[in-house]
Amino acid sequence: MEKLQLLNETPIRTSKNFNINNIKIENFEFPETIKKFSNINIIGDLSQITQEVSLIDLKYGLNEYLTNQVKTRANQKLKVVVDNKTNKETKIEFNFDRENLELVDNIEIEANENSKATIIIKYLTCENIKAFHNGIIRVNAKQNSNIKIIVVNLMNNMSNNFLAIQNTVSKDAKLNYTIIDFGGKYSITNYHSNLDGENADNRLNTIYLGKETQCFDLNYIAELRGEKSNINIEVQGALNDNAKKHFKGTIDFKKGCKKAKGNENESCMLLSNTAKSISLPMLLCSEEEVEGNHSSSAGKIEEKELFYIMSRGFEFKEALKLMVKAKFNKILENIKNEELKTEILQEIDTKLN
């Protein structure tokens, strides 16, 4: 248990009454051994991918134990170097099965100047198994690069998902993340972006969907240092049964980021009376002439809208699915891979049955 004390801490502590500064997972069982993980499928230009990753240096991360596990025991190491001047897609799929139960992955993405790419990273449990994932994704978006990252968590509800993401965004670079977070008994994510250059732009769009006793803990941190840099965080979620979610979003305007902009919005649809949602959006500022906005909301589905849809001949569950999909649709539009989008929509249907 001590390994998971003070997991996913906020950069600035708030009152203990909020119960959101960190998350503690009681009686968690780590896998005793990290075996070889070989069920991986890569579609795209393999010449751009090596196993020569750099040393890990995270400012935040989930906690020291999980970071060190990736440093010393990673069973998948991938470095993706992006040189393309036109947008090409690379898809990396990690498929858990009875022979591949534990994944500790270290993924580094280096986007060179003026490069473009879309990189999809998907985690999927193929069987009725209890899997474990602990990973780190690091992105270095160099000057004038334009990179889209799509992270899809479709693990089952018996498995556990731990993920730390760290980005550096340079001058005139654009980094666009779409995170689909559906799986895991516990799904814990730490996201940190350093917008270091002038006009650096980072957009983070997330959807989460929980059922039964799933627990999501999302800790998103953006530090703006470059003039006219921009961060936009949009999170849409839905919780059913006894699922719960903690959202911690911190936008930090550092000295030197004049005329920078930061926006964050998190909205949660509660599909049951026992689902729980706690949110903590924060703005920190040590510079003048900046613009920051944040909002957070949670509430039950609108009965009038639900009644209207059902009056058109839809049963309750089908009407519910339509409302959730409508809420997620704006973010799903960021995914241009139609096969992947269809798979995500099918997973929504499955989780809401």
The other form holds:
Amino acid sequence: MEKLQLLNETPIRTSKNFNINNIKIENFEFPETIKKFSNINIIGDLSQITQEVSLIDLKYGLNEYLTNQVKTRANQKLKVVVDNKTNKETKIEFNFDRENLELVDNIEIEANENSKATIIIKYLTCENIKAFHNGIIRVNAKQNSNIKIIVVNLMNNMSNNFLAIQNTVSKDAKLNYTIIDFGGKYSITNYHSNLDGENADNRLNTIYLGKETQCFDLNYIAELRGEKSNINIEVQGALNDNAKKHFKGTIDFKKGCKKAKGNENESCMLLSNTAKSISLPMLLCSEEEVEGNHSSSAGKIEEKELFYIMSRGFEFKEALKLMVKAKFNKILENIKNEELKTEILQEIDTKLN
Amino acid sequence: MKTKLEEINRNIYDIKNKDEYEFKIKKGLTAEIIEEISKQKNDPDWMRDFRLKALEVYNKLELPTWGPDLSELNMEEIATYVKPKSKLNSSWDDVPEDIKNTFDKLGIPEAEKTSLAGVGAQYDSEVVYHSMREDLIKQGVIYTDMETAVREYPELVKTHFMKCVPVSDHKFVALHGAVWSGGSFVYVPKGVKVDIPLQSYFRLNSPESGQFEHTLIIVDEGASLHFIEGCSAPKYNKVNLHAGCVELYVKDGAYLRYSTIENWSKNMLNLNTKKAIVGKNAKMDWVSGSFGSKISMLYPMSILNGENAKTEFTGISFAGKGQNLDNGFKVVHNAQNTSSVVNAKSISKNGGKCTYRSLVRINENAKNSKSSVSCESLMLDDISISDTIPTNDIRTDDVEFSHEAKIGKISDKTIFYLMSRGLSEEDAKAMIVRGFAHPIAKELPVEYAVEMNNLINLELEGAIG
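Having seen the form predicted on its own, I'd like the form predicted together with its partner chain now, please.
The next block holds the full complex; its first chain is the one shown before.
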């Protein structure tokens, strides 16, 4: 068994006393042998999906060990080539069960020029098992493409989720990413977007919801190089019990990205007095003619609003669920698949029971 | 069309006196050197032992693995103690002519006459002048140099010296503990309100040397004080080091405002440490202007230990060519109903780099606490760098925490608006930059605000297009 150490380093370090530069996972038992994973369900146009993925070259990633595991031992490889000129939805579901406990997936999405698509990738534990997921998703959004990716983590709290994402967004391309991050004792995500092209546009919306001793470590990095490129990061979360979250968001205006814009908003609802939220919203700027903003907030749920809802006859828990869902609603609106949205809303109810 | 800011006029600050001294310790850092400093300073035994222990800690600690590159700092090339050719004086007339001239040109004696309740002036490693108004002495206020305090108020010093900032905090604090010299000691007794400010001015003249002054201020229950600290040095080709330490104790119900105008020369590594412990119903305000230094790593810190304790930080950094100013603020909320407000600004130009680095930590026991942080960065050209690296660590639910930051250049729309009101483009830009710095300038005493506005002197050139 491999013992994991340091993961998810920030692109720029700050004082180590702040405990945010990386996440240290001690005594974590990493599976040595990766068995077959076959419980996968793909709904959509199968003709555009092959197993012919290209070589992985990540600038960041979670750490060398995890990246190498996907490079050399992936038990699922999927390449999705998008050529459609009209938006079509493809749904890829990975279902963990007693026969399929370990998933190491390598997903590559190539959106050709002027193409449109919505791709949903869902990770779900179907039974009371301890599952392991380590994956890399790469998206290449070529000129004038318009791509929507929705990643949904509905694993249970015994399992562990490690995910590295890397995007390249070219001229006039739009990449709209939504991440629903609910499951995992540890759920650790590295997201890196390269906005290379002029007018490249990337929106990243994330919801996380933690309970018990769950630990989320989100390391989002956007590098803006193209003129008038735009990144918008919106992160909404809630933490109950002893759950913990580290949010590290970096908007990096590189030289030459004139008139680029970057916005980052992170908000955490603390539902218990033992939940912990650490955030590091960074703005790095080597270009004069840009606009960068970030905001970060944390606090408990508004008591007056809660009282108002309860005065209308709702029990405390029901009122709480309503308020959390209301807070998440803006991001959930990005999901047009009603079945998936219902599933997510049900999971919120379950987690807040 | 580019906005061009003049480099700060350093003529006054760059006056070099001959490197004359009574004693200059040999370069480097060994137990023998520490023993020699201790002997020169006539330390009591406990202080000598303290210095030697701090040296041991220094040798064990690593350089920071983050922030600006400090590789050009070579302690083997730095003389940590330079005793000027002057004893401590209480009259400016007794200060040697060349040293007095320097402080005259910096305006210190004049300021003392017009707007200060007391003045301390340090030249290289020792304080050469100290005085305070008679009425404050009668009220029991103590304002003296640290060496005198160690001798005359041993109990007060022993119970507070490097307890707020322990030597284990980081490598340069340990270095400070080993070689500290000079600095100020202030004690304001219970209930005494010092209505006009006290000021200490630190001047480092000697090349390839370091200044390690220690400032210890105790504002007792219900008392209040405004303390101003200024610092400068002429420019030499090799690096100088400033690793001072400021420890502030703001007891229950007390108020302390600590203002700093830092204008070290561009060969200075400013690795200073400042920390305040704030008691129940007490308030600690920091006002900070950071203009000089080649590299600065400066993060004043408030620890809000008492219920209802409050702190505010208002700061501006201005980085020009060759400067890397890594500044910020740290606050730890350690009791109920505490609050903190941070307003930080930075301007970078001509290839300078400004970084705002901070920590807000709200601990489990800090119920009903509030923290609001705002930072703004202005880039004046496309060869400069501006980074914002704030850490927010929230460990309880009953809090109101918000942080916002923005980064950008002078808005074309705003310039256009002002021009439509009849201003020239140059005046419009000058007004915007002064307006940007105004929230900080208005917190400074008038003469410092004027100095700051002079430092931010706009010159515009080129044509619209």
